[in-house]
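Taking the form predicted alone, here's one chain by itself in structure tokens.
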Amino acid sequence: MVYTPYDFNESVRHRTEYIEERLRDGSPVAGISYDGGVLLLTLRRTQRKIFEIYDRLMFAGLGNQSDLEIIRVGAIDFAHQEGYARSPDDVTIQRVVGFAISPGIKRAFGDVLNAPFVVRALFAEMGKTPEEDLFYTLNYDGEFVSLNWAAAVAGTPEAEEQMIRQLVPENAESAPDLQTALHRALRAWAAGRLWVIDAHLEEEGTESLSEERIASFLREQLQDLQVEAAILDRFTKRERKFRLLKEEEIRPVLPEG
């Protein structure tokens, strides 16, 4: 069988529509720098979604769990090889995403004879200061974007824009403390999920995402889901900088009622 350029373009279009439809139901992930490190947050049912990759790197995403696991294992293997062959300081998010993970996802997306990855992933790298922290968002087609201060992956690009509005308010002047970062990340998750599932929000506009509406939505979601949040701690004396936050650390930012 001979494929024409038209066949290829049609196939890519169908794959894109299929993947984006699958991703719409995914639980968003919010990432934000705070004064003591980097935070990732999402809501989940049972399986963990946020993982350490290497020393100052962590990862989470939405999509097929098996595809996320392939990316996680690939990132860990590459990071450890880099750390062994070079030095831990040479293991960067730019090398992990740009050299190890993105090319494989891009090849899979363009190979119309095999299944593509159904993922949107978020990688975080902690620097010595909040200004040096980095986030990389990686799409199902292998394209990635580098960001500072905050990043988000959600069911649609429009939902991700709403999440960034919550993570970095217009009046924000410096890196928040951990409690403020947790509060913003939780609001961002709700905004991202609401924007996907409520078709009226686009007509009502961003202003409709009020504190009360987000709190009400979160109370509904927390009946079935639990908050998962993890940090890379900039000032810890422990050898391991990655840590999952405990329930008592998250509880103060949950909506009452």
The other form holds:
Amino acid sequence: MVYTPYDFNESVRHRTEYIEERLRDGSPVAGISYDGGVLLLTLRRTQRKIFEIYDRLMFAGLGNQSDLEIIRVGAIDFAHQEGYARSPDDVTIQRVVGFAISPGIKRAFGDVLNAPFVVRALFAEMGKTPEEDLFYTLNYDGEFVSLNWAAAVAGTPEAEEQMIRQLVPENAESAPDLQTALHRALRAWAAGRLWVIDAHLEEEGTESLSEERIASFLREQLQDLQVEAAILDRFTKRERKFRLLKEEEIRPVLPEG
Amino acid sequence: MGEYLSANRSGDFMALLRARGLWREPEAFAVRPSQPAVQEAHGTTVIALKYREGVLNVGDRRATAANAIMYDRAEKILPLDDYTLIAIAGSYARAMEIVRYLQHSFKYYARTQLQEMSLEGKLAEVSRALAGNLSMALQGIGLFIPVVSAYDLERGEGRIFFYDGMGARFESVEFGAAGSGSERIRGVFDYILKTKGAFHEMTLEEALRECLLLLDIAADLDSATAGIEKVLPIARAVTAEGILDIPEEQLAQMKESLRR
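Please give the other form, namely the form predicted in complex with the partner chain, since only the form predicted alone has been shown so far.
Up next: the whole complex, starting with the chain shown before.
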């Protein structure tokens, strides 16, 4: 059998369809800068989803759990060997995602004889000020994008757009406080999930993602799922800047009833 | 590229460094009893004392090379993580590298394995790092002695561990010390214990007073120890709330009160 460029295109198309089909149903992750650090938020059943990578780096994603795990440990390995061999200041999100992780993901995607990664991943790096915070989203084909202020990964690119609208409202000015950031991230999660689940939303338009609709969807989802939120704390004196938020810190932003 | 996606799953940071060729193995030369050619900087005196809330560590800030004073502001008391302090005396270069290794090793374990390394595991890791340093130490260079202070969250108390150069670990009941000055003041610890009572019942204020006095005496008796006069010592404590840095003003005040 001869392997032609046509076969390559065809196989990539199949793989893309297969991966995107599987990603659609994933639980989105919202990331946002706030005045005291960086926040990642998602909803989950049992498995933990947001992880510390290094002193000022954290990570979450949707897709195949074991693929996410490979990326997580790979990023931790790279970050720690660099931090030890050089200095913690030399461990940056750009090097971790761009140089250490993304080339391997791309190679796996192009290698038609092996299973590709089924992931959309979100990395966050805390800077000294919210302006210096950075987010990277990483797709299953190795493609990555860097963003300031907020970022999202969800089942489809359209759903991610809806999440960004919730995370960075038009009237938003400076970095929000933690409460506001939590509030926005939770609504962004709901908007991202709703956009994938509800086929009518695309016709009805973005305006139909009203506060009430989001709140009632969240109430429904919170029956089975729980909120997981983690921060990198800009002002802590502790060695570990990463911290999972406690239930009582999240409760005030949940919809009532 | 892409090598990072074939991960080391053991949580063992040394295994990772070895696999990537990044672990600096001490080189084994034939042991020569003569004076080593390299003059290394040495840290001098560090003291760890229990007190009510945990363990207080105080160290002078001098680093010496033979009889020359190399540096006046050496940091010899370093946090390994939020509940562990290490105080180092002896070879500064090797100690700093091992401390950096330990800091990364504890964090690496916690991040990859999604659970904290146990206190026992951390103490064994210190032993392993010291034992790995042995071939250098046998040649008369690179020898350093750590005192590890930890807040044991399970027992709810501060604990002090001291080591020998080969990595043997001992737990101390009340205090620990290392460095050239510590040998001179060994007996003073016991004198305080017998006349003033147990260190672990002291307040931070009282323990700090004893520490500064001990360092002052060490400086009087040991030429390599800087004491408290020229540059304030460094003081850190480990408690149930984590690491506590004793501010300079508090040290300056305490130093003044000792002079009266």
